[in-house]
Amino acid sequence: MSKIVIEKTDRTPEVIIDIDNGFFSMQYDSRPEDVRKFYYPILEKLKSIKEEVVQAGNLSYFKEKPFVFTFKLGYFNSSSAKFILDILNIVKLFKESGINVEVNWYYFEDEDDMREAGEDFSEFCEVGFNYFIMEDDDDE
């Protein structure tokens, strides 16, 4: 399966989805003008990946190595927050289907609100997060 890369713009984050390596990454700022147009294809792709893994019986692969979801967002608006939660609810579906998942949430040291947003997301989707402080050059 090929890797999907959505390049970042001044309003949208970079998104990488790589099923072969069990990797999803979203980084930079998220404030798309048309939030549905940006996020719906991502949501649909993640749903299809979950189904493909379950139907293909590849669960054993993800028992030893987790499917890693990494979020390095410097900023996201309230419209994006709803769709980020939708992504995380799909992560919960991954987990409930027997796919081992790991969620890494990065935030800038002086941005306690972003750490708290991660904690809220973790609680809402019932999936534990790993928290990391992002270096300034991580967001460039």
Contents of the next structure:
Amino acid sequence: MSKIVIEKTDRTPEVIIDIDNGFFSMQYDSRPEDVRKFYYPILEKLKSIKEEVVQAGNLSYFKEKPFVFTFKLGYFNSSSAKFILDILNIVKLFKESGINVEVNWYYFEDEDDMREAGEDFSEFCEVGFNYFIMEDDDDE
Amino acid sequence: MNKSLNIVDFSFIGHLNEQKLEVLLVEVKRFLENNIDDLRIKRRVYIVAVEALENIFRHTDSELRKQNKIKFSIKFENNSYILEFVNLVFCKNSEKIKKILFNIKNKSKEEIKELYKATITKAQISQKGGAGLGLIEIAKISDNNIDYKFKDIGADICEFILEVKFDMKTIK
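So the form predicted on its own is up there; where is the form predicted together with the partner chain?
Following is the full complex, with the preceding chain placed first.
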């Protein structure tokens, strides 16, 4: 299966992992009841994608077109923040393996804290982010 | 800015379980939607409420769970939003919390960020689902505008009172 979609719930974000098109996205709030149960499979999947890409010699594909990681988050609790950083540390491994990556961090215009959270994550994982102001429609 | 000049304070007194916590947080969200226009303040108050209430829910000693009627309020006073959380802890465990809070309270904004970075990069999620980041996050988001005290109510039980303030005059 080349595309995984985890539907959003009241407490967990929508997560899309589209391997063929080199796309990962996380959207909406994150405050899972069991944070480990929610995030561990996502981390494992991303690690295995990195291995697949490297082992299959598909690096040239991602030189043309980056593997895009998109974050359009609403509220996330501190336990989720730890796992978001874990995801971003895997993004760093993608990059170190020669996979071209792009991280797009969205925030609402009035939410400077959310932009700052992105800047902190970028600093902690040592990967540059692109920042975009989210329109209301983006959150639909 | 408040949507209403006569802002209604939010208060909750009761026991917390998983279900009640969810209902309470929905109520908090609704209260903030109805009473605060400023997206930045609304978000910060919500973050503090979630982190503090999740901490209380996760860390209440099982022996105290039945009697731990927590008190939580949000009020608007002297141009500040004040959140207060009161819950029961064994006095013998208060030293550990005091040490963490004392350490946080004496840090500058930059030092809090460094502590956050050091903690999140090394964090292991506990069985209870915490990353040890809750109080640091609260300090980070409130510009360290936190206060706390422990009140001995007897039988080695203390009320742990945590207050977090957002002063509208100085907030950035």
